[in-house]
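Below you'll find only one chain, the form predicted alone, shown as structure tokens.
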Amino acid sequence: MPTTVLLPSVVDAVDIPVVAAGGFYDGRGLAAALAYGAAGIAMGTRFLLTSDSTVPDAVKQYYLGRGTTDTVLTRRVDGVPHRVLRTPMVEKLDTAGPVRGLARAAGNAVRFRRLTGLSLPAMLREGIRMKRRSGFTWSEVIMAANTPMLLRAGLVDGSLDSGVLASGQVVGLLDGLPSVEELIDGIVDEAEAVLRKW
């Protein structure tokens, strides 16, 4: 559902501050969100692409080279929808059969356990809780370990061949790596200018 439909619906339905997310990257978006009644905006991809972000520079440059149609919505990461950049790993995930995908997820579950230091009983308890809360199948519970491991491989280790890169469609509109301070100051200044015109 587009933000322009979802945001006013949520604002009208609740009595708490609403933070708008999805496609925001500049002051015009902030002004629009405020006009819809939101208290502010959240920006995932925009903050990821700042000079202060710890994402490897080569990965940031890869993001900056993408267009608005270079993302894909996939359930092959862990069974729930994720919007990610098209990368060699995403292509492998999308073409892998269920058995290969489950085998890869099981391997990631083992690596996730090592990375976090969780004991096998603790992981099993968390898996059982996840299955009860969400209604996931056991294969979906095992696949849940894919998300942190594949995102880590892409965004921390900088591997396009073995990781995934979370991204909104807004990636195609971004063209630089400002500092967080420059980004926020610029967005606020632009939003104020837009709101003064109204």
Ligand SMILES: Cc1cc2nc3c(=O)[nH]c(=O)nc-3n(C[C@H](O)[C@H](O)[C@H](O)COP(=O)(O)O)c2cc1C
Contents of the next structure:
Amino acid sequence: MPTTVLLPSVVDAVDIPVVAAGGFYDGRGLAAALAYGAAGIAMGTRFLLTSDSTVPDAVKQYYLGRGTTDTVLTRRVDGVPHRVLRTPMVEKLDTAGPVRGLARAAGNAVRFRRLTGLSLPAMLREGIRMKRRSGFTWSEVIMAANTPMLLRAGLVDGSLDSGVLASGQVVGLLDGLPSVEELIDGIVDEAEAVLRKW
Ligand SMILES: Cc1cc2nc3c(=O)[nH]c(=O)nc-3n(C[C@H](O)[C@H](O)[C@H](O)COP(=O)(O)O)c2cc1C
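Can I get the form predicted together with the ligand as well, since the one above is the form predicted alone?
Then the entire complex follows, led off by the chain already shown.
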């Protein structure tokens, strides 16, 4: 749902401060969010693409080369919709049949268990809790164990072949890797200038 539809509907529905998220990256956006009645903004993709972010540099450069239509909203990562960069790996996930997708998810679940040191009974208990909480089917629960493995492979290990890269559509509007300090100072200055002009 576009932020221009989601944000006013949430601001009208609740009586607590609302933080706007989805597509923000500059001072104009902050000023617009404030005009909608938000208390502030949160940014995902913009902070990922800063010099302070610990994501491997090659991965940041890959993001910087993407356009606004290079993301895809997919359920094939873990059963719930995620927006990610359209990489060859994601194309493969999207076209794999349910059985191949599930086999891959089960393999990743086992790798996740090794990584976290969780015992099999502990993992099963967590799965049962998740199933009760979310109403997922068992195959969706197995796929949910996929996400940490796939995000880690992409954003920590820097593997474009085996990882998924979470991203907003705003990726296509970003260039350069400012520090977080430069980024926030610039956004606040620009928002103030925009609001003063009004
Ligand atoms: C690296 C990264 C990790 C994310 N992880 C999560 C997450 O764990 N849960 C979630 O609900 N959304 C997650 N998101 C989606 C953000 O909530 C979403 O991007 C946010 O609305 C900000 O939008 P923006 O990226 O356009 O700034 C992630 C986004 C990125 C870029």
